[in-house]
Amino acid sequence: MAEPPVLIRQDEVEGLLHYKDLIPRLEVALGKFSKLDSAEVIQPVRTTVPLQKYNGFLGLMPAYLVHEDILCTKLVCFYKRESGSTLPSTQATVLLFDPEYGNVKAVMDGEVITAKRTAAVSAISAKLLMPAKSEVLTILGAGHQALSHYNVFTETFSFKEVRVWSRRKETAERFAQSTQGHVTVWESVEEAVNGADVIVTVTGASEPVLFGQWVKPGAHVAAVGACRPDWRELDDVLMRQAEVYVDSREGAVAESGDIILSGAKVFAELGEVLNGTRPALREKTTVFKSLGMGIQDAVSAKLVFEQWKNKH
């Protein structure tokens, strides 16, 4: 008889899952997803049923991992708020399978599962895109994801300016104070990515709040936001200028508004760079269009439980 599913909580998630440890496992897994084996990745696009009363959705995310016997499903809401709203952007749980069995081995909250394997995802794009002396980081957004974005990328590179904006200039104040180093508010997107290395969008928009015009030449942008068709953080100019990078192209050209709006062309899979079959043109303007997926949840959980079991 199976024995009842622990239950994992957001602070024990917390100081359970690391990015050293976290980011080797997702490298290995983007890599295996491109390779479109679908006898070792098992992953359909994620499913959404609409919360229209409430303006968001409930995203459905399943994936198996043959080769590490990883059965996962992430269950997420996520919602369109208004300005000023103190409700949660999102609230996610992950659950955790026996793939022999088919029990539940493991409940665990998702927020810090999703912020954290997200961010971490964001920073490979910007080990393998971003600029060879990249010293300024722009943050636009400020709220969990631009918090992840913050510890990951500082924790991965030496970047020697940090900026960051909000549409409330008071949230972005909170933010940089809630950090370990030093970030600096500034009151528009155009001055805050004026000459930025990298720019990480972790905003709630769904219209462009980016511009080709404003981002330099051979800059690296990782888009987290505007994860539905019609959602947008980014402009036309700099979606057709850039080099479009993504996790997965199934799942951009079903969810990605920045991409399906534009009609701009996706390069490559990060997984594809990872594997060596798609360059990494460092040179260029380059977008990363984040979505998450399944494996990537899937990958974290089974970090997560393992330390869980190495403690209890």
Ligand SMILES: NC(=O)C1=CN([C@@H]2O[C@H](COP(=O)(O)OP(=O)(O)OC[C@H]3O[C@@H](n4cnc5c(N)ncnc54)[C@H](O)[C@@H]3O)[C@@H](O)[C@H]2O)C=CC1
The other form holds:
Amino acid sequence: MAEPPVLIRQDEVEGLLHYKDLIPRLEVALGKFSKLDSAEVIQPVRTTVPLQKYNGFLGLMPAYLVHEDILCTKLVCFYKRESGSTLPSTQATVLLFDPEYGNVKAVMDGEVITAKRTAAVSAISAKLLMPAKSEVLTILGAGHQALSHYNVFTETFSFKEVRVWSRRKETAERFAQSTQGHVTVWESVEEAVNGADVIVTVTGASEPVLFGQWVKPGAHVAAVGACRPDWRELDDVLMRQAEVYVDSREGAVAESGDIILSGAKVFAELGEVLNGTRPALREKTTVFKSLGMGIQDAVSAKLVFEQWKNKH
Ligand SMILES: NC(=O)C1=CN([C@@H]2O[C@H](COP(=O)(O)OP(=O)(O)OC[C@H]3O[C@@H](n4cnc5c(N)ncnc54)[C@H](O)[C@@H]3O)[C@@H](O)[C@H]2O)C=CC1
Ligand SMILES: O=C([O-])C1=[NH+]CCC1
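Mind sharing the form predicted together with the ligand? What's above is the form predicted on its own.
Following is the full complex, with the preceding chain placed first.
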């Protein structure tokens, strides 16, 4: 009979999941995904169950990586929160299975995984697409994703200046106090992104907060929020003037309001760039529209479980 699943708590996941291990595995997984070989990677577009009464959704995100034999699903609830709300906007749990028998090997916290794998994929996009000499990073939003993006972007690259904007100045100030390095707080998005080489949008907005007219030509935008077909973070001008990269085309055309409502064309998946089948147009203005993928959770969960087993 199978062993009962181990339970891996949030603080343990935090200590076990490191960007230096995670980024190379995510790059391999994204590349495999973009080869569109269903004998290698199986990942349906996430199923969402609306929670109308609470302004949220339950997302089911299964994935199977055949060669690595990783079978996993994440269950994630995400919500549109009013300004000043203290309720979390994302809650997640990850289940790692034994694919041969079907038993669950591990149940683990999914919040750290979601924060770190999303930020790591944005860092991969920046590595491929940001201008060669990038000095200024602006983060729009000051929540969980803002912090994980700050951490991986400052660990991976050397920006001369990091700026933050949030719709409440106090939140941006609290964020700036919580980071290891110096972060400047800006009161308007227009000023915060002026001259920025890399812009990360990690807000809970459902209307555009970043407008193309403010974005420096050639800048790279990693757009992480707005993951419903009627939600936006970026305006039509930016979406149409930029070369648009995505994690999954199938996911993007089903779920991204920024893509669907602007009519922007998807230029490439990150995995296609990693595979060398589509170019990285670094000299152009680029948007990486991130929606999040089950395979990203799957490789993260495998890594956490491996590290956990090494310690027990
Ligand atoms: N692409 C992906 O893989 C993932 C995307 N997300 C999305 O990333 C976004 C940020 O997530 P978290 O940092 O976990 O949330 P959080 O609640 O910790 O932070 C959200 C931030 O956005 C700001 N915000 C909320 N509503 C806003 C509005 N209408 N206009 C401007 N700013 C607003 C808040 O003040 C806060 O600074 C959310 O949209 C979430 O759904 C989350 C996980 C994965
Ligand atoms: O990939 C993910 O976990 C999510 N994408 C949008 C909200 C949660």
